[in-house]
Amino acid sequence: MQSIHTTEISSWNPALEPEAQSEFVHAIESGKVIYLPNLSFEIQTSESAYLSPSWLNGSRKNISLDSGKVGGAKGSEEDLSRIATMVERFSQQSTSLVKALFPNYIAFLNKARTSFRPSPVEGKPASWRKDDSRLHVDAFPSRPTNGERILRIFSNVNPNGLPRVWRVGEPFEDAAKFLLPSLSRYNPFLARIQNALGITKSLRSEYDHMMLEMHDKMKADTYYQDNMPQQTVPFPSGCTWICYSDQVLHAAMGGQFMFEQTFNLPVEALKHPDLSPLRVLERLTLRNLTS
C-alpha cells in the first residue's frame, strides 16, 4: 500500500514551488496522508503543566477551542487563559502550513474546531460505534457536511516520546465498493423530522446518509477490520500528519497527547473534485446525492 507521503518539511509556513504545491494537492486528494516528520509542535517551557489529562472537566475527553472559547478543561482563568493560547497558536500554524501546502484553498477554508487530546487513546470506548480503534471514515450523526470534505491536521507532543500508532487502511473507493450492498437505504423524510428536532445541525443529505452507514458499517464489521488491506504507522512524537479524514480509512490503536485543527472544505474548491468521496459516490449509485 502506498498510503503515505513523505515530505522532509520543517517550517508551519514554508516557501514552496508551485511544482511542489501541486504534488501535495494530488497526493492529498488521492487520499494519501501527508507525512512531516521534522515538523514539531513546539510546547513552551510554561505550557509543559498542561499536559496532562487532570485539565479536562470530565465533559469531553478533549480540550477544545471553538469560536475563542476553551471547552472541556478546568482550572483557574489563568491557566484556562494559558490553555486557549497554546490552542490558538496550534491552529494558526496549522492555518500558516495548509495555506502553504494548498494555496487554491485559501479562498474556501472554512475553519473548524480546534483541539488538544490529552487522554491516552486506550481505554474502553463507550460503544462500537466510538471505537475510533476500528477503521473508519469519519461521518458524525449531528452534523452533515453535504459533500464537504474534513481536511485534518495532527502533531503528536508526547513529552516521554511515544508514538501515536494509526492503521490506515484500503483506498476510499474500494471499501465503497465493498459496502454499498450492505447499506440501508435514505429516508429524506425521516432526515427532514432528524433535522425539524435538532437532531441533526443541518438537513442530513443521501450523500451524510451513506458517510454514517459506511462509518457504522466499517465499524462494526469483524471480518472487514481483520482481513482488509491495513497497514501499520506509528507517527512519533514531535512529528505533523494531514490527511482528509472523511477519505482515508483510519484507526486509533495507541498514543497521548495530540493535537488536532480541522478545516472544512466545499467539492468545488477542489483540484480533483471527481477523486472526492462525494463523486465517488455518485460514480458508484449513478445519482446526485446533495440535492
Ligand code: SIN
The other form holds:
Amino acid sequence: MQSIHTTEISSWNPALEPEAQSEFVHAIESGKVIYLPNLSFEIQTSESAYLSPSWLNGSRKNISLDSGKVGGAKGSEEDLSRIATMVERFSQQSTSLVKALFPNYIAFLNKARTSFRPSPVEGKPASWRKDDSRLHVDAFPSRPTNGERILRIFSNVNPNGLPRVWRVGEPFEDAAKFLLPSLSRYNPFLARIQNALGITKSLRSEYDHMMLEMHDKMKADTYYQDNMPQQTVPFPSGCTWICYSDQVLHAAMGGQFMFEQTFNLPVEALKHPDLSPLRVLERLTLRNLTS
Ligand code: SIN
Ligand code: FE
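Structure of the form predicted together with the named molecule, given the form predicted on its own:
Everything in the complex follows now, all chains and molecules, and the chain you saw is the first one.
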C-alpha cells in the first residue's frame, strides 16, 4: 500500500539508528501514515470499565486531557482521576514514541490535546461539515495554525477486536490542485473581525482559510469523495498509527475505542518543509499565505 509505511516497532521507546529515523521522517513528511501493527496501548484490568461511552458527559464527542485537566467525562472524583491517569499514560507513551522516531522534532514539539474516543464511529453526524466519514484534511474553524503542522498518534484499543477503518485519499498536492479553482477568496477584514469577536482563537491567516476551504469543499463534493484515488485501511485492535492529519486525506468509516495525541509543530522543524501543506499551497498560489 503506497500511502502506508509499516514498521515492526513494538516499544513506545525504541532505540533507533539514524538511518531508520530519517526513513521515518521522510515517510511522515511525504504524507504517509506510519503504521505500527505491533505497538499497542495497554489498558490495565482495573481500567477496562472505562472502555465505555457511558463516561461521556454529553458536552463533547470525546474525553480529553488538556494541560492535566479532564474534559468531556462524568463520574466520581476517583473515576475521573483514574480516567485522567489512563489518558495521561497514553500521552506520555506517544510523546516518547514521537521523540524516538523524530528526534529532530524534540525542540519544537508542542503537545496539544490528548483524546480518548469511546463512541462508535458509525452514527449520524450533526452536518456534512462535521461528517468525518468523508475524506478531509484536518483544519479547525476556531483554531488557526498559521502554517503549523498537526501531527497525530492514534491507538485502537477495541476490546472486542474491532478494527478502526479509515479511508486514505490521494496525495495532498493532487487534492490541492484539484480543489484550488473552487476555493473562495480570503477576506483579511473578515478574519480580523472574527478574531476580535473571539470566533477564532487567533487571526485566521490565508493559509488557514485555504485549509478550511479544502476541508469543506472536499467533504461537500460527493463525486470527488467517491471517485478520487483512495484506499480502505483497517487498523486492527491493538495497533498504533501516526500521520500529519493536515496533509493526509482521511476518513473514519468504523470502529470504537481509540486514543489520540495531537502535537503542533512549526514548519521550521521539518526536514522536508517543501512537502508541507503550507509550502505546497504557497507554490501553487505564488503567494505568502501566513500572517
Ligand atoms: C478524524 O480525525 O477525522 C477522525 C479519525 C478517527 O476518529 O478515527
Ligand atoms: Fe480528521
